[in-house]
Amino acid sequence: MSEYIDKLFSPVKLNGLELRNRVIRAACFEGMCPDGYPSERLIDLHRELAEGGVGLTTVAYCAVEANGRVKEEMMYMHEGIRPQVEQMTRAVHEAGSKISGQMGHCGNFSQNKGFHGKRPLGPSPMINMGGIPVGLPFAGAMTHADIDHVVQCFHDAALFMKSAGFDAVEMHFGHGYGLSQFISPKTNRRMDEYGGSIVNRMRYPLRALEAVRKAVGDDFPILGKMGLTDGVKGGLTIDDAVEVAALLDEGGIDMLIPSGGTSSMNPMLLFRGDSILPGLLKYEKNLVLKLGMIMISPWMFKKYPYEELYFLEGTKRVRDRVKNAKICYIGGASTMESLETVMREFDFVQMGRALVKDPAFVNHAMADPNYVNDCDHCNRCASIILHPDGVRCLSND
C-alpha cells in the first residue's frame, strides 16, 4: 500500500477522540425510524458498519426537536428514545468503532403531519411546496424568540446525545436545511441582524454552534456538513462558502465536510449519476406530491453525470481558507485511487454509497490493495428513501 493509503487506515485523533482510521460513514438517511423511534434495523446497520471497519459511523438526521423533522418518520432527540439510542451506541462501541449523530432541523420545508403550530418557520416567508399535501403550504419567518428557542434545542439535543453514548456530533449547515436556509441568500431575505451580509446570515448558525460547544465541552468533536454551492440561481456560491468555512473555523468547529446541492431545490448536485426521481415517484403515496415532483422535475432533478472526486476543487478552496479545522472530503471517493488522492490533500474522508454497497469496505480494502467496490452510482439506494424497509443497495438483493 502507498503511504497515503497507510495514512487512511492508521489510527488518528480528532479533538479528544481516538479513531482507528480516517474513514467516516457519511450521514446517509437510513429511513429506519418508524413512528420516530430507532428500529432494530437501524441498530443492526450501524453495528454492521462498525464491524466492517469504519473509524466513525454517522447516524443520519437526528432532529433537535419534534418540529425539526421533515417527516414524522424521522427521530428527534428526546428522553423517550434513550433506550434505543443507548443500545445503538453500545453496539457500535462493542464492534470497535465510534459513532456520531447528525444534528439537523428542517426549518421551512417540513412535510411532518405531526407538526405542532400554524406553519413551519425559516428565515423568511415562502411557499412550502412539499408541505402542501399535508396541510402546511406556507412557511413563516422566525422571530428572535423562535431563533432563541431552536438554539436552545441544539444545546439540549447535544447534551442528550453525549449522555446517550455518541462520541461526536455533526451539525448540518448544508443541503437546504434549517441552518443553511439562513446562510443562503436564496432563502434568507431578512432585513434585521440575521440577514443581509454573510456575517449576519451566519449569526444564527454560529449561535447554534456556540450552544452545542457549551453543551458538549471543549474536548468533544463537533463536525460540520456545509455547502459549497446551492446550485441554484441566487443561492450560495463557492466564494460565499469559503467565508462560511472561515467563520465556522473561527467559531471553534473541529472538522468541516464541504458538500453541495439542496434537498428541496437541486438534490442531484449532491448525488450525481442516475436520477433519484423514478424511485421517489414509485414509493410516494401522496398523489398531489407525486404530481408536483413530476411538474418540477426539469428544474429540480437536473442531470449531473457521475465522476470521481466531484467536490475536489471546491474542498481545496475551503482547506486553503481555514486555519484550525480538519477537512473531511466527501463526493465521489469510491476507488482506491480516489482515496489515495483524498489522503494527499485532506485529513479524513466520508463515504456514502460505497458503504451502502459494501458495509465492510474498510476491512476488504485493508486486506486486498486491489479491492474494487462495485457501486455503479445508480442511486437506487437514495431513490428508495421513502420505502418502508429503509435505504439499502438494491443490487445486493
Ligand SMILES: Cc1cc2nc3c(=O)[nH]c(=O)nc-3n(C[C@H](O)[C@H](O)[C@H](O)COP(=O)(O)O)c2cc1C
Second form
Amino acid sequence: MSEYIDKLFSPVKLNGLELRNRVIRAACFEGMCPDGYPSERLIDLHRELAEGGVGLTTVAYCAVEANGRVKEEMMYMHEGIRPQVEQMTRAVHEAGSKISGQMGHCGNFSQNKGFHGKRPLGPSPMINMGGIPVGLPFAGAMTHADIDHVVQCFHDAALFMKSAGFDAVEMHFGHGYGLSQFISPKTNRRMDEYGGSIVNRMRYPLRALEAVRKAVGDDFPILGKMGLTDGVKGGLTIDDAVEVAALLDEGGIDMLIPSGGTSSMNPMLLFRGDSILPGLLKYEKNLVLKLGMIMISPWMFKKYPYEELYFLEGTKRVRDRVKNAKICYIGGASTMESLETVMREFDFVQMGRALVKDPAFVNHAMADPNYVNDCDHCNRCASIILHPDGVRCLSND
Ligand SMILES: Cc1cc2nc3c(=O)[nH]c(=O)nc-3n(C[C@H](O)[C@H](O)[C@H](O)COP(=O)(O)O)c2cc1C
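Please move on to the form predicted in complex with the named molecule, as the form predicted alone is already shown.
First the chain shown before, then all remaining chains and molecules of the complex.
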C-alpha cells in the first residue's frame, strides 16, 4: 500500500472529532424523506455506508427551516423528526462511523407545495421558474429582518443537529442554494451592505457561519461546501472563489469542500458526463415544468465530458489561499490512482457516485489493493432524484 493510500485509510482527527479514515460520503440527495420525515430506508442507507467503512457519512439536504426546502419531500430540522434522526445517528455510531448533515436553504428557488408566506426569498427579485406549477412564480428580495431570521434558523438547526447526535455539520455555500445566491454576482444585485463587493456578498453567509459556530461551540467540526465557479456569464469566478475560501477560513470554518456549478443554472458542471435531463424529464410529473426544462435545456444542461479529478486545479487554488481550514477534495475521485493524487495534495476526500455504486468502497479497497469501483458516471443516479423510490445506482439493479 502506498504511503498516500495508507494516509487515506488511517485514523485522523478533525477539530477534535476522531475519524477512522479520511473518506467522507458526499452529500447526495437521497430522496428518502416522504412527507418530510426521515424514513427507515434513509436510516438503512447511512447504516450501510457506515458498515461499508466510510469515516464520515453526510446526510444530504437538512433544511434549516420548512421554507428552506426545495420540495416538501425534504426534511427540515425540527423537534418533530428527533426520534428518526436520533435513530439514524445511533445506527451510524453503532457501525463505527461518524455522521454529518448538510445544512441548506433553497433561498429563491422553492418548488415547495407546503411553502408558507407570499414567495420564496433570495438576495434580489427574480422569476422562480420551478415554482410556477405550485403558484410561486416570483422570488422576492430578503429584507434585513428576513436575513436575521434565516441566520437564526441556521443557529437553531445546528443546535438541534448537535443535540440529535450529529458529529459535524456541513454548511452549503455552493450549488446555487440560498447562501450562494448572495455570493454569486449573477443572483445578487443588491445595493446595500449585502451586495456589491465580495466582502459584502459574503456578509450573510459569514453571519450564518458565525451563528452555527455559536450554536455548536468551538470544538465541533463545521464543514463548508463552496463553489469554484458558477460556469455562467456574470457568475462566480475562480478569483472570487478563492477570496470566498479565505473569508470562510478567517470565519473559523474547519474544512472546505470546493465544488462548482449550480443546480438551477448549470448542474452538469458539478457532475460532468452524461446529461441528467432525460431522467429528470421521465420522473417530473408537472407538464409545465417538463416543458420549461426542455425549452431551457440548451442553456441549462451544458455538456461537460467526464474526467477524473475535474476540480483538481481549482481546489489547489483554494488550498494555496487558505491558512487553517482542512481541504477536502470532491469531484470525480473514483479510482485508487485518483485517491493517491488527492491524498498527496489534500487532507480529505468526499465521494458521491462511487459510494452510490458501492457503499462498501472503503472495506473493499482496504481488502484488495486492486479494487476497481465500476461506477461509469452514467449519472442515472442523479437523474432519478425526483423518483419516489429514492436515489440508487440503476446499474446495480
Ligand atoms: C444522486 C446525487 C445527489 C446529489 N445531491 C447533492 C446534494 O444534495 N447536495 C450537494 O451538495 N451535492 C449533491 N450531489 C453532488 C455530490 O455531492 C458531488 O458534489 C458530485 O457528485 C461530484 O462528486 P463525485 O464525482 O464523487 O460523485 C449529488 C450527487 C449525486 C450523484
